[in-house]
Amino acid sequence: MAHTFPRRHLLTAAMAATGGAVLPATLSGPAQAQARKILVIASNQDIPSFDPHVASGYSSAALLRNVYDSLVRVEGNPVRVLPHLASSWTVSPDGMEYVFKLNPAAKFADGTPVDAAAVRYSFSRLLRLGKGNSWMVAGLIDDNSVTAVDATTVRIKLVKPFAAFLQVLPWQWIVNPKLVEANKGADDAQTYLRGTIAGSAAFRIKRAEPGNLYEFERVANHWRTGGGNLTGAIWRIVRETSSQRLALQRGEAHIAVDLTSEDMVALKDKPGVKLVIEPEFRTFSIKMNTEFGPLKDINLRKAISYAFNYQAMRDTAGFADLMVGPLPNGILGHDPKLAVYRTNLAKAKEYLAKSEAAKGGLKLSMVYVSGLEQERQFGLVLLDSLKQIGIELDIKAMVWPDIVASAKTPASTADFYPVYQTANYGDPDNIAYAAYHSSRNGGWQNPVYHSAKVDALIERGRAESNEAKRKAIYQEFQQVVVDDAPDIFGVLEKRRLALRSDVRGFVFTPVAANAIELFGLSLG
């Protein structure tokens, strides 16, 4: 990492941030008040990489949106697309060309202007690597699409229509070409950017202790004006949700982002605590390894889909509804009347009899994020459900980076792989493409599932500009996916966040809500 510091320094800062009595002897008066503007966020997810064109997942999004900038940003409920690096933009009548005027004040941390050439460079690197959030623009733009008209004007020509293009741009980060090129090495600077920031945002990483915490520090005299009074923030890894809850109650954390329904009930009416329970396009499904091992057998997948105790999952989830197919309720094209699997042991045994598992003695595996109690409980529901048809289940806790790594090949992917899919934009393409398109294979969102028919439907859906036609395409997509039974379609949980009452400026946004944006927040 670019910066490492003794843990003693961090503990002092954390105590100051949370109102602890112990402060460095050298801090007093205004300096002491300054130290108290450090926000502490409790999360159970580590951050596997700082590379803005490689990393994905909510913990990575939380880091990237605070140390890198994008052309536009999103905020509010309903979600609004707002200026960021681009102060304004125009769209051609056919929706195929976007012209962005950059804010001339924008500068990278080393003082280099954020110009149109940097925007072009960043999109080119994103497409070259084909990792991270590149799936959002893959097939929509190519290396000739982004043009630097002049220093502060960027033109982007789409290869094919995509109605949600502005909504995906907040997650396409702009890097400093000067730094990246100087450290390009043999892997396009992936080694360099894994632990170094080359961004223009209002915060930088002051300290990184993988598995423990990441400390943000506000950039002095930043080009972006306004915002809250935070001088810094700490992303603290707290594996157990009950520990997150207790840290919040004791004032040791200001925001907890992974709480269960039981935690939220326990926090109700607690002094100094504010609860956020809001609907969003967030699915939870248990993916099955359709490519390697026993679950390649569609009959076994259907047997498990019918054996699963959906009501037990719903009861365990608390603030949630059952999923009706692969898309979240209420999103464009979702079919609320779709015929989906529900608990039916007779049908489960019927399909089991058609499978190799009918011989008996089958033991399957499931992984879940260490400390994420909700996932562990869902695993227990699956374990009990499989017992009903004579199948054993081994449940293993793993830290998030190891789970991400395990998804790289079918052979290393567990039989059951639970995934939360949180929409970064309110369009069916977000969930459909990320969770079911074969180009995502090897990534945590869709480790193994692939279907030529499903791919074709997804590609038609994202290219179609007519809303009625798009709805029809996504309704067919849902039916084909359900028939293939690649997942146990689980629950749509409401977003559960808890904040200390002295956190000001928080605005709930139903996309990436647990990837907290620091800029507008204040303490006190």
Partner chain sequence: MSGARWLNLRRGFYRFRRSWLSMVGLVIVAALVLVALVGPALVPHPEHVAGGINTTARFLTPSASAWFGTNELGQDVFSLTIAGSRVSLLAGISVVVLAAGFGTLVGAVAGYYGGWLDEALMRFTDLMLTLPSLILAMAVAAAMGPGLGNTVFAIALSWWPGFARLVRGEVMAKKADTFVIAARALGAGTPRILGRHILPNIASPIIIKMSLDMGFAILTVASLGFVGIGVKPPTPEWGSLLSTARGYLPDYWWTAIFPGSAIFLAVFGFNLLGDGLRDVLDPRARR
Contents of the next structure:
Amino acid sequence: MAHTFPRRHLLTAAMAATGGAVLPATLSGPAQAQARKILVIASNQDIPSFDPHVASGYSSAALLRNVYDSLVRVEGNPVRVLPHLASSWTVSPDGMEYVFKLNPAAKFADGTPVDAAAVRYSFSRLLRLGKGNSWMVAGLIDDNSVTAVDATTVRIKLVKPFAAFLQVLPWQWIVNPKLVEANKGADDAQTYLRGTIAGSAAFRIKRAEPGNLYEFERVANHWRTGGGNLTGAIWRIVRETSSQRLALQRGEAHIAVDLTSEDMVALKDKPGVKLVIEPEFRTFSIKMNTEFGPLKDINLRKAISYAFNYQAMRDTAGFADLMVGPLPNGILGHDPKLAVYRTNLAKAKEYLAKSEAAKGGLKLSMVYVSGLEQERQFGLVLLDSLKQIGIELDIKAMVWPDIVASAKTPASTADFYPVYQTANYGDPDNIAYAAYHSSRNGGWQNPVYHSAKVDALIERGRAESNEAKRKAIYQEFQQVVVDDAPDIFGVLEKRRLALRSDVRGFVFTPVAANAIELFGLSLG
Amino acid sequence: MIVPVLLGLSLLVFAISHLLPGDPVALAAGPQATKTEIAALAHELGTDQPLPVQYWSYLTGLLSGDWGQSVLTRRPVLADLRIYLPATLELVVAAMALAIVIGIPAGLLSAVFVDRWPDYLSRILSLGAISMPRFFLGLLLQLGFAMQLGWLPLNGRYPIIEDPPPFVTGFLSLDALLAGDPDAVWLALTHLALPAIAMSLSPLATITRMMRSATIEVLQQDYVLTERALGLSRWLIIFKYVAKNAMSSSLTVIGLYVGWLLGGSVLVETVFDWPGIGLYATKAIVTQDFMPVMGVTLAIGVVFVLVNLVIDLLYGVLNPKVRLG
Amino acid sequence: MSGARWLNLRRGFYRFRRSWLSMVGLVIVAALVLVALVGPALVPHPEHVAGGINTTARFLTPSASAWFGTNELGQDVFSLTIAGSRVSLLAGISVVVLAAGFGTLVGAVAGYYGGWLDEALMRFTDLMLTLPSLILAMAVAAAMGPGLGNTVFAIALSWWPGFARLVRGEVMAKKADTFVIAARALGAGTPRILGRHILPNIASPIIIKMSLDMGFAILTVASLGFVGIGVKPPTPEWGSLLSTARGYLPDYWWTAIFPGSAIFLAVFGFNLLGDGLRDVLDPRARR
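Show the same protein again, this time as the form predicted in complex with its partner chain rather than the form predicted alone.
Okay, now the whole complex, with that chain kicking things off.
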């Protein structure tokens, strides 16, 4: 630990003088913590629920992926799907049927084997509740899809074809049916699982202090072999990113997951610190209200797309790349040569002249999530850009629940609506479906935009299993969306993680990289 | 008298929180929730009931120890308060203690050297102290003592890597003492130092000024002048008459500030990531989670009323004439 | 105005001038008002005050060209800090005026009519005083959405009870004065008695409280900004500037030090001045 206070010497001396009656207490603390190999992760997000079929968000994913197991897992860049509870699997030629062979060694914490019935039970509970990550498989599987062929064989028949099915499976957790049934209550064990773990993973929760920290401890004699030397870990909530950075610098944290670009620059040459700055499929776009108000006019949307100061946006974002079209750079089917809007005031004025707004005096509105500093800065970039073409902008910070509520109807949605879209699976379908399919209208991911043509392309892309054909479909999708100009396509912020250099075994994976997987990590 | 106050308070808090716009249930149901799911959740939480019914069940719940639950975390509010209220109280008590220990001698000196440089210094300092934003002072202290010098921890209540002493009172320093672990006591105190200083400024300034004026008044009384004429030492006289003033000034300041510091704890807690009711309330306010906000407000009200009740009793003991009035 | 009162006032101003602390307060407040009035027009980068950015000049250290350095968007911190004085002063005054207005109304009605109305109004006032004001203001401001007007309203909502208590006491004391009884005997209506006879006679304690409250009103506005529930961007409000800058400590300290010091200085000035004014207008309170 880099930093110690002089108090220990002082007090130990004082205690030696008094006979050292409390010696055992002094022995605990850093020395023992070293032997215990506890990894500290600093994050600004609390973990609201432990229920694997209810919780969502990256902090929950960070908890769940360490205390529950899934059929398969993902790792590496590019993302590879690896065996987990399932040691092998086969896919039918039409892509509609998956057969998983479970690892017979897999056991829940109470010793019950993780069998096919448990897998079936977990999917059934997930669909029954319809919360958490269920949206990833909604419409793809139903209650009859998952069958237990024998104790260690699971068959999943899709209702609709879905090319990226294996990629969503790492986020579907398997619970211990025995424990869940015993504590079912009136709410399908939601009360029970909110604070209790019923999983099979190598870690369990030792201490939970909401709003402050969550401590993991390694399960003794776990069925999974290999892995790192961690005996435990702490998910610590540190709200300010600068505090996260200082904690890391002082060795009080081993991994910081919410650092800003400024923090990364400040950490660059600090001893004992390793930085991870990697592209990830997380898009930031400013959506425009294509259904209500002045931005219904495509010419005005194009004028704004040309007026926007993309360079300033990139400057404030720090480690980031500008997006080229609606899909994240580097994802399957993304076209890096797509002709997109770049700052061009002459063109902006040309399109402005064709729109109603040419008369001037227009004032538009934008909302952003209160406290999200990066969004505030992007808002000011937009304000500055719009001023160049004589449009005023009213920027309003709103709390997330209000923003979600405002997305329900086009009339209540602001003119500009910024959205971060994190890919849960590394497939173009994730972003395309969530951000542009009309079925998401009224939700925060895509409040208003709808186009029959785009919907059809997304559905075809989702169902197609031939990769070349999929690429062609997404190529067309990108062109159509760019022509429609529903968003100011923004930036892909690089994933910024900082690690102490004594953290070993870390493999960067560009999906949910801030939800740290503990199993393979070692300290020292 | 405490019962009607709390009854009124609960009604007021309930009314205000339900007059405010927002849809916390929709948020709690999650971004992918459908209208039916939101309605089901509203039914489960009872927010689809008429307001008087909701208030009645809230009130009866309060009496039976059920202060409602957070819509977001679904944890019972009372259980959360059991953790967060002691954290804030520890901070407030430490700040008050600092204010009294420093403020009484400072006020005394100011009065003895009235209109001379120690007086001016202490008056300027106390006016400065009362004008200093707690959050700005907190940042400056962090900048100096934690970031630059590295003498004291930056934030939090305890080093996270170590297990805190077993929960008894919720006051970490006290729990460490009870556990007989001097190292833990020291750790808890080093974490407490900076936020307590940041929080102590206003009561410190007030107590200094009160002590100053009370002492000046005493020194100008006829009987004091007489005693001085009789040759009693000035300092002896001061100690003879000032002790009582010190007591009552301290009591007054505690009574004045306990509610104010509890309610304003958010400013210091935000700076120092101190997991108390201020941060708890802020998080709930930002997500429009009413029950925790109501719980925090009521808890502060209860503490405020109780503390002032005790202070009134102590005044009576200190100054028997008050009882007649 | 009677001769005795005039003499008191003159004595008061004499004392005020002799108390150099009050004079310092007066100077700070005068400077603040001047800066708030003309500053925004004279700052080197008025476009930054209106939300303009210059991302090629981010985080420049304080220098001759940018006295207070630049921030995360390349905006001139000096311009923002100067412009912030107008925001804070305006918000502070609005809070105090709104609170004084409403509090006076409640207090005057309660004090004048007495009886059950007094009882009910004062019980309500006391309840409001028991509520933690900052939490109440935060909750109201968060629910109403950001904006200076909403912030001011939310703070004033928890500020008026102090005025109500004060005015009620004063009105009750004046109600029995001979000139009020005489006016009533002459057939003057209640509004006239309150407005013409009582309120002008209790103006000085109200003004004292308003001046004493100004500093804290500014502080509370900044506090709300600091916890992230305040004005809309790009309004250069000191508390919000400090809150943003916090994330850039310790490396870009200048983005925090200057707005923070501005809050302190403004509050300090008003507190000194308020203390001085109390000595002038209310000699009884002098110790």
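Numbering follows the first chain given and starts at 1. What you see is a predicted model; the values in this text were computed from it and never measured. Heads up, when I say rigid core I mean the largest set of C-alphas that superpose within 1.5 Å between the two forms.
For the two-part rigid motion between the two forms, S87 is grouped with R218, each C-alpha going to the part with the better superposition fit.
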